[in-house]
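A lone chain, given as structure tokens: the form predicted alone.
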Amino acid sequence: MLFHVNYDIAGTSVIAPQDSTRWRKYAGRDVIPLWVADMDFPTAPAVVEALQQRVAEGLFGYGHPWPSLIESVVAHCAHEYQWAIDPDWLVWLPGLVPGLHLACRSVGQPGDGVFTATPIYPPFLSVPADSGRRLLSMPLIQDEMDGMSGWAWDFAATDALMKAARLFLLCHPHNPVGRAWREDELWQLAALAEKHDLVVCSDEIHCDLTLTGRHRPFATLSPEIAARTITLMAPSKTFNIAGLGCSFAIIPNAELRRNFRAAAHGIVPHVNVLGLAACEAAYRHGAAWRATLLDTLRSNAARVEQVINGLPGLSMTRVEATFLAWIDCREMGIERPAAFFEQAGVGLSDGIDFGPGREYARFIRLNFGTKRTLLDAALARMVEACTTN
């Protein structure tokens, strides 16, 4: 059986699983896929070893989180974020998106408003309606921060829209704009959540991929904020193991946790045993691998920023977290830049999916979580397309 396909693109060689969603999208075409948010890097050796040991046991029945796994999550939160979590706060999930659905279905009533800010990871836009709620969205703004332009909150507009909401879906760090929200920004959001008595569901799946500074979980601002917060985390983005389907919610408030579990009952399956094994190995033994990964991502981010900001009609702000670059193509004068660059041989995420209507149709998202030779080949294609257009 063939488990891997060797892709040779523009003189580069990448080994990718033949079942990779990202790579199969352009199978048979000379298009470098830098769209969906998984990376080309094999996961940490410790994770592979743990999976091999688990497979060798040959038993794959229903699984249940075991004490050392739970302790690895508790220890990770304590070490990385100085956050002392109670094991009882954990609710295990087969993915982060189900957590967004459960938050919507467990807070308030059908018809209630769910607030978020755009551009945003597309499920944030679809989950409210799927749960019988109303989406309330407003755009982030571009503002000067520390002498550079960056994406920021319009707190006056946020305040006005939150009045009609019951739930706040926060992306922290933010996908796609790459912001690692500062503590003062988090405090302002917390004050508004308290003012309007909102539950906050904070998607923190990229928390271990901060390229500058350290991540501050929203729930750690105060006990009062923790009591109204559902935090969603996972090792999947950091260790490139999204296909193993293992995430978790941290919910200190017992009533919120009860309602969240009740919404999952009979619908959301248990996490598979391989995902659980990979999670423990990643948190216990993956620190050195993660440090090397972050160095690579910092270098790749700087390279993307240098090239993009040097091209006519394109611009981007500095990526503070994630392995994703949000690129503004409005000055290009092209209606659908994603299609333009795909024609040039680079597959990117279409910005139209990250907001209502056509608000972000002239933006693209680029995944730089790949080997440098492949990234440079893709950037070279973008340069040629822009300079010959």
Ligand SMILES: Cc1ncc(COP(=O)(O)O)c(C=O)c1O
Contents of the next structure:
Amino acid sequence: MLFHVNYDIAGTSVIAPQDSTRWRKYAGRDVIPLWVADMDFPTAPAVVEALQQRVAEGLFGYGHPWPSLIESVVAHCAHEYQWAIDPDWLVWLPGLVPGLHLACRSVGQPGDGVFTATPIYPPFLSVPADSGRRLLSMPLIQDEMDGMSGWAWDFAATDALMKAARLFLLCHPHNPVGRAWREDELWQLAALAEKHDLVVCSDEIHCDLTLTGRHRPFATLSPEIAARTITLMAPSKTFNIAGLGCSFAIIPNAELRRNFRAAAHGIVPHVNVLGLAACEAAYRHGAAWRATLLDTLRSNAARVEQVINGLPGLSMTRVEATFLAWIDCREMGIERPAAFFEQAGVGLSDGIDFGPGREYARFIRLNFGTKRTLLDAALARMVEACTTN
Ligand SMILES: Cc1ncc(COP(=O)(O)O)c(C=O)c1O
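I would like to compare: after the form predicted alone, may I see the structure of the form predicted in complex with this ligand?
The next block holds the full complex; its first chain is the one shown before.
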């Protein structure tokens, strides 16, 4: 059985799993795929070893989280975020997106408003309506931060729109703009959530991919904030194991947790046993691998920023977290930059999917979680396309 496909691209031979969504999209075409958010780096050796041992057992019945796995999550939160979580607060999930759905379905009533800020990871825009709720979205603004432009909250507009909401879907760190929200920003959001009595669902899937500073979980601001917060986390993005489908919600408030579990009942499957095994190994033994990964991502982010900000008509702000760059092409004078760069041999995410209407049609998102040779080849293609057109 063949599990891998050899892609010959930009003079580089790349071996990717045959089931890779990202690579399959452009199979047989000379397009470097820097769209969907997974990376080209094999996961930590300790994770592979744990999976090999688990597979060798040959038994794959229904799984149930076990004490040392739960302890690894508790220890991870304590060590990384000084957050003492009670094992009872954990609800295991096969993905973060199901967690967004469950938050929408378990808070308030059909027709209630769900607030979020754009541009945003596309499911944040579709999940409220899919769950019988009403989306209330507001654009982030570009502001001066530390001498350069950065994406920020319009707190007055947030205040006004939150009035009509019951739930706040927060993306922290934020995909696609790459902001790791500062503590003062989190406090302002928390004050507004309290003022309008909102439940907050804080998607922190990228929390372990903070490239500058430290991540502060929203729920750790205060016990009162913890009591109104559903935190979603996973080892999936950090350790490149999204295909194993293992994540969890942390819900200190017993009533919110009960309603969340009730919404999942009979619909959301158990987490698969390989995902659980990978999770424990990642949190227990992945620290050194993650540190090396973060160095690579910091270096790639700097390279992308240098090239993009050197091109006429393109600009981006600093990536503080994630392996994604949100690129503003509005000055380029091209209607659909994603199609333009695809034509030039680079497959990016189309900004149009990250907000209402056509608001972000002239933005693109570039995934730099790849080998430097491939990233450099993609950037060279973008430079060539911009300078010859
Ligand atoms: C902010 C955010 N939430 C959730 C997800 C997807 O989570 P899952 O694959 O676990 O459903 C992604 C994937 O890119 C993401 O960026």
